[in-house]
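Next up: a single chain in structure tokens, the form predicted alone.
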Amino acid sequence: MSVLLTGGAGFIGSHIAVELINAGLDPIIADDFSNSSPDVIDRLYAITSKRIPCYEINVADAPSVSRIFEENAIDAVIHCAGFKAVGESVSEPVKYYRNNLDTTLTILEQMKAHGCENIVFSSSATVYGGSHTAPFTEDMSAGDCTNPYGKTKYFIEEILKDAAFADKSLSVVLLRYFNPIGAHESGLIGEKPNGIPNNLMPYITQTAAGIRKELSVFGNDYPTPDGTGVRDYIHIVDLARGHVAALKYAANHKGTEIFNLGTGKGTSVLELVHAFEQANGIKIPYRMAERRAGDIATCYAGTEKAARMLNWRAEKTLQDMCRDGWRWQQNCVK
């Protein structure tokens, strides 16, 4: 099976590429490298011993995407391409709506034009908004998003649902990610944000590496066991394997189905910091800061649906996430 992997050189996409190859599938990467690096392709070769075809394109550009379909027999699409910085989405909403929606519309149009019927979309737990009580389950309402980034994910979900309703041959799987962290155990690929990180783990590893003086913990007065925010952290490799399971499901399914990808367990910010210290023998200096607007106290996944229908569960531990994240950080600063 040939799989078009948009955003395949990014943090999430690169790990999906590895797991696709491990499963005997053939990824084809499309990426404009706006938030990734071309050297990821060489790193993927070092891990898999397979040279993955890569097209340097903007996925919103229809002629470029059409060329990929014309030059390859694409059986399915995993759509990860998109801007993802929450703060930037607040300051530049039009940029996010234009890019994230346009890439999806182009992919759908080219899939239809070339007879491709299976798509797995990289969505987010942010679509649940802040009004639910954890664990978040797939049957809960969505759309009460607190930022434009989350709204683009919700709008894309709705577009894909409508497309599958109108075209009964289409199979759509929406994967709502919780908080992917860690890195591949080889230390060759991981999260390397351009500029200010969007996620907690790069802040921790950069503090451990001395790039940052200290970690800022936003909020210590939440109604949680230690007062800091609780999230569902999932190892990036487990998340990537969830996409392989979703592809297998999509191949024998029509319509739209939604799955959470998480561990089903909440971990506070301070618990993650202490787990990192214990796993790596490094002290992380931190200070308490004010809450960030829009943050909720507790967010973790209900995972039974994915276990039941995809036969998938997260397997790696918090210690695995911390060790692998630190190994990657040490490699990427050399």
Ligand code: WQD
Second form
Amino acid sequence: MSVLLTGGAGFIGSHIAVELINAGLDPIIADDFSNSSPDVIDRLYAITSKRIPCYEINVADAPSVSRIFEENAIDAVIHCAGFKAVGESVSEPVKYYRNNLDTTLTILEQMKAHGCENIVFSSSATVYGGSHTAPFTEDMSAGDCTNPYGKTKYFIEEILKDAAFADKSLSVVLLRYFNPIGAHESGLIGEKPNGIPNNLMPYITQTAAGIRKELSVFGNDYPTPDGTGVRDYIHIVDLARGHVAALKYAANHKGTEIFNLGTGKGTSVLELVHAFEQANGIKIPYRMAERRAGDIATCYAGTEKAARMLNWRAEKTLQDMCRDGWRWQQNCVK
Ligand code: WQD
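Having seen the form predicted alone, I'd like the form predicted together with the named molecule now, please.
Below: every chain and molecule of the assembly, starting with the one above.
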């Protein structure tokens, strides 16, 4: 089974590529390397001993995507390509809407033109917004997003739903990611943020590496056990395996289905800091800071639906996430 993997050189996409190969499937990567590096393809070879075909294209460009479908018998698409910086999406919303929506529309048009019926989309728990009480379940309302990045995820979900409603041959799986962290255990692929990291785990690993002086803990007066924000951190390899399960589901169903990819367990900022310290024997200097605008107190997944319908569950521990994330940071060029 050949799978077009858009954004396949990125943090999430590269880990999906490995798991597709582990499952005996054949990924074909499309990436413009706008937020990734071509050497990821060599690293994927080092991990899998397979040369993954890679097209350096912009996924919004119809002729380029058409060529991929013409040159390969694509059975399914996993669509991860997209801009993802929350702060940048607030200052440059049009760039985000243009890129994230255009890439999806082009993929959908080209799938139709070439008779490809299965798509798995990289969505986010951010679509649940701030008004629900955790655990967040797939039947809860969505769309109340606080930033343009989140809105692009929600709008794309709606576009895909409408497409599947109109075309009964289409199978759409929307995967709502919680907080993917960690890295492949080889230490060869992982997350490489541009500039100062916005997300907690890369900030912790860069602080451990001495690149950042100390971590700012954004808020210690939330209604949580220790006052710091609670999130559902999931090992990137577990998350990637969720895509393999979703592909199998998509191949045997029609219409749209939504699944959370999370562990179902909430971990506070300070708990993650301490888990990292314990797993790696390194102290993380931190100080308390103001709440960050747009943050909610508690977010974790309901996992029952994915367990029941995809037969998938996250298996790795917080310790695995901390250990593997740190191994990657140490291998990463500063
Ligand atoms: C986790 C917790 C922070 C940094 C965001 C996006 C979401 C998604 C993933 C991506 C919170 C706290 C963080 C720091 C801190 N999308 N924190 N100090 O906010 O759950 O989700 O990233 O593609 O759309 O909103 O993740 O890792 O930024 O924060 O105290 O330096 O860590 O306040 O409680 P978040 P995060």
